[in-house]
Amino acid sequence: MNTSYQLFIDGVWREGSDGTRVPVVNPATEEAFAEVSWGTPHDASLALAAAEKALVAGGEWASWSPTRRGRFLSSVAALIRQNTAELSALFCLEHGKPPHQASGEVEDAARYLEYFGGWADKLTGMTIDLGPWQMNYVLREPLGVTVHIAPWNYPLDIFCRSVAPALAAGNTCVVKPAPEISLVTLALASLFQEAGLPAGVLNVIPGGPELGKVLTEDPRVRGIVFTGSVETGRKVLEAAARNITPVISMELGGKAASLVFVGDADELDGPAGGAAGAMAWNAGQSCGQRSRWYVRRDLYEPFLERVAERVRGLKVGPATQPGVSLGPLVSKRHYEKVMSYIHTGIEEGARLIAGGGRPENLGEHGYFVAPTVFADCHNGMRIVREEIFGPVISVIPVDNLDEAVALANDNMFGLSSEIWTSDVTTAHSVASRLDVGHVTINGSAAFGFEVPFGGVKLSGLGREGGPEAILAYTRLKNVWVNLK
């Protein structure tokens, strides 16, 4: 396995311009397996001038058809298909995840190449009758140099659902990996230069938060898309401001609720397995994680047991370990926070059911934390209303559904929700008023490729995946012809 890494710019592979490296740990063994180059702002005014470059009409870029992009970018997701196994193994190394997570990201990415190259040669302009002698129409075209700053939790399933549709509308893309993991998006990129893609069209480096600085504020940048808190995101509005620069989405955190009003005790099944799986995938990495239970009273107890008992199968420990569940969070960093959560829910009061520090038989090494169960919570605790990102879930009975709905809505993020129900009209009642831009009933999924995704309120604005996702990364231009 490669194990020293570097910037991909213009489509050359280079060291960063001072010679920085810095080491990529194992979460699982806290252990060094690799390094990478680490970009300096003048690699990031190095990757945009290539960027720039690559759009000049002419240029190879610019003669591609839209039919060609679109093939293009089919023939990438089948690269990242036969190189399923080794993407993952890279994935589960870097990042944590177990395998079958790790794979499904991969297939992910190769979903949205697939899905936005469908999209590329089915952009339409239009033609406006304005009466006699005159002609009009408009056309639609590429915004033009994009940045993308990628965040570490679904690194290859965001690149892609930004990347993909940017390229397909005909734009030039710079991304900047999350810190904490940026080996595997490198790797993706090399499928990308085996594909064929231009030079320039697409620039790949790794850094820390002042390269993601330099790029949001470079007037050259003609679109901004970020993931990440919402601490940062307003500074990235603000350097867009400063320019005028688009930005065509935000995805800035999420606190998921999830209602549960099913008929009986008997049918808590679905939703005990919905909130153990959330604390299993991705280690409760997730925006859209439901971490806030609403169960109605009757079942409140019930579901705690349920629960408990579905946390008591979950497996903790290293990918390489067989039937794994539940890998490493990501940095030590993020572990010390989730951790710190998990403390103050106690001194909040709060009842254990589950988990509440670190596994055992895991040694010392690694950065597990047991699937934790929050009971008898309220709105005004800390791990109530504040993003934990980890597998760490409250519940809080509740009496009725518009008590439900109020304590749900009653959150500074708006991302995501959930209902669990047997009645076809308390569910469309509540998703009608749940203030979030996404929601699930009796179940998580809708996430991408077809269908919108995106937040309220403080969780971003914007929306990726389908139809919508693509305009977004076009422009219109009006002419008007005179044929007196």
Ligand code: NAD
Contents of the next structure:
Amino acid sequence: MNTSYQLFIDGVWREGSDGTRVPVVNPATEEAFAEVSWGTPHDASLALAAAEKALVAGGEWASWSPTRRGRFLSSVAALIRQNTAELSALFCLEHGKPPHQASGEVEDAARYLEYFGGWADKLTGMTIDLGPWQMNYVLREPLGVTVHIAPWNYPLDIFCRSVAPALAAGNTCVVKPAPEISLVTLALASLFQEAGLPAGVLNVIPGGPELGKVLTEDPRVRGIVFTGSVETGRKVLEAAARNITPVISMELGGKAASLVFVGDADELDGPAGGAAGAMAWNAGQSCGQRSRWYVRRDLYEPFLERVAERVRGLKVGPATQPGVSLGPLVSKRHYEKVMSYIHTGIEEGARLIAGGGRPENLGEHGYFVAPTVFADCHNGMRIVREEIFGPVISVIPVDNLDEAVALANDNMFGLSSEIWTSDVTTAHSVASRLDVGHVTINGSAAFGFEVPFGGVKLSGLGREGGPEAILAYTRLKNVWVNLK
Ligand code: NAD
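Other form of same protein, the form predicted together with the ligand, not the form predicted alone:
Okay, now the whole complex, with that chain kicking things off.
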């Protein structure tokens, strides 16, 4: 396995301009297993210059037809699938995800490329009738250089869901992965290179917040895509405001509510499985994680019993062990944040039903947190209001649907939520009343390539996935022709 990684700028692998290399730590062992070059502001400038140069009319990228761009993205998807085993193994090591989740995300990455590749030759402009002596048409053009600032929780997914529409629409990209996770992104970039992407069209520079700041402040940038925390999202918006740079999408997290209103306790298997999944999937490090469970009072104690039973079946451990449902958290910093929320929950008087700290059987090393269920919670608690981003859920009894909807909407985030019910009227009326960008009825699906995904309130702006997502990577130019 490769243990030394470099920046990818202008089609060339190179060291950062000041020679800095940082260790990459396996979160299951806390040991470094590789090194990666770190980008500097100078490297950011080189990458933006390369991306700008690649756009020049008459250049290779500009001469590719939309059909060719679409076929190219499909060919990268095929290469990704051929390399699933290697990508997943690296992913497990760097991120800690269990193999089934790592390979699932590799497949998602391929699907994003295929989906948006399919759109490349379907983008159109239009003509506008102004009468016989004028002709008017509207061109749909790429924005130009787009900057993509990525988080660590779904690095492949989030890379492909924005880079794929950007390239399909003819833009060029500079990507800054999260400091915690850059190797899988660099590995993916090498597949774009292998498939024959012209130099400068895609550039990947690992680095920290300073690098992200430099990239978002540069006037050469014509579009910014950001996923991460609200606090950083505000800084990115401020940077974008200086140059009036369009922010294509901004996905800032969530505190999804799940409303349990099934007929009786015999129908609790689905929601109890959903609650266990909310802790197991990506160890809860998801913006769409169902972390608040509002349960009708007569179902409340049976629901807690079912969830506790499910949690006992979840195996926590390193991705290398067979049968692991959830791996370690991504970094020491994040582990400490999640543990501090667990202490807060206990101090706030929530009743601990399961978990509550580090699993006892896993020794001292690795950022492992046991799936943790808090009961008897209320909306005044910090564990209910704030994004924990770990394997922790809160359960709250409610008397009726109106109360559940009001409590679900009483949060600064508005990304996604769900309702569990077999009553079709309840399902659709609640879906329309939830103040979020995405509702699931009877399940925990959070996203799809073909559907718009994104939030309201502090969860952000713009949508990823679906046709609107690719339109956001284009701009309209009106051409007015006087015929007389
Ligand atoms: P963050 O917002 O600090 O980092 C996200 C990305 O932004 C990283 O690539 C980071 O290097 C970059 N960045 C940081 N400062 C920047 C700046 N001034 N300008 C441009 N880019 C900058 O998030 P984090 O520290 O990795 O995680 C903190 C919390 O954010 C998590 O605990 C979680 O609650 C939330 N989060 C949400 C998502 C999501 O999917 N919406 C993803 C990751 C983290």
